[in-house]
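So this first bit is one chain, no partners, the form predicted on its own, shown in structure tokens.
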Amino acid sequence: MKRPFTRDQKTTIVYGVLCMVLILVVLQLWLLTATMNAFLGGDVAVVWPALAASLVCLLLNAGLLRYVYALESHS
């Protein structure tokens, strides 16, 4: 049988999650930056691979935040 995590092993995974997080956001924000540079300079090529980037660091993001919902949920 498991044992569940303390308080202090899920405080240390929270921040390693929020460290991803915030890492994957500024990878977001930097991929909108470096799309719109390339749009608006008339290069439309880099459009959707970009959008399947971001959405792919949307789901990582989703997929982190559910594993924090479960992981509070079982505590």
The other form holds:
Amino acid sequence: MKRPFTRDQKTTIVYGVLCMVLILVVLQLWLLTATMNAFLGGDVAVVWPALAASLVCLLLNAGLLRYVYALESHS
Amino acid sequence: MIGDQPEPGTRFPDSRPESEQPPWRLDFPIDVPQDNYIARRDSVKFLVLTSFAFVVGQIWIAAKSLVRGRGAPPSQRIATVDEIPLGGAIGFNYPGPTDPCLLLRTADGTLLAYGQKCTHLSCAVVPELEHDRLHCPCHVGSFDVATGRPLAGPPDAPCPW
Ligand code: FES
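Switching conditions: you have the form predicted on its own, so give me the form predicted in complex with its partner chain.
And the full complex, kicking off with our chain again.
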């Protein structure tokens, strides 16, 4: 049987998740500013790919958050 | 709550046993590792919310781009050809009353229209048809008359048609 994580281990895991989410959010911020810049400059070609990429980041983030909650409910 | 009990030796930030802690810490016991855990978890939650807000922003831009691309731009009467001298220019506003533009007639009779706002910091460009360029006096930028391509100075995007 798998031993449940100790609290210290969980804190470390959540810290790791926090770092990953932070990187994804910074990526999304960059995407948003770059898209806005392109859009205001009259270039709409990047709008939909950027939306898709941002959505993928959100889904990854939501998955990580779900994992954090799953971690808690198994304790 | 994670775990049933605080683990031994982790309850106080300095890791010393309870008997060595100052009285105020015993009066206001804070489970520091638990506190750290909650802070990190809540940061994750907050960042995911931020991430959602960024996606909403992207959707807003996409919706705007759909609305902007819809329908042909309205046509507008500016002047008759005879009203513009060869090698001359007149100003007009298009599409809104606050969007200044230039209609140019080059020496060979070609008609060209450009937005008058410089793509650097939006100063008004001045036609200099004798030098085949649109000149921006603010930071000495210039654009090619035939294509709108930036030729010199700070602007790096072409002058809009
Ligand atoms: S505003 Fe035109 S060069 Fe700076």
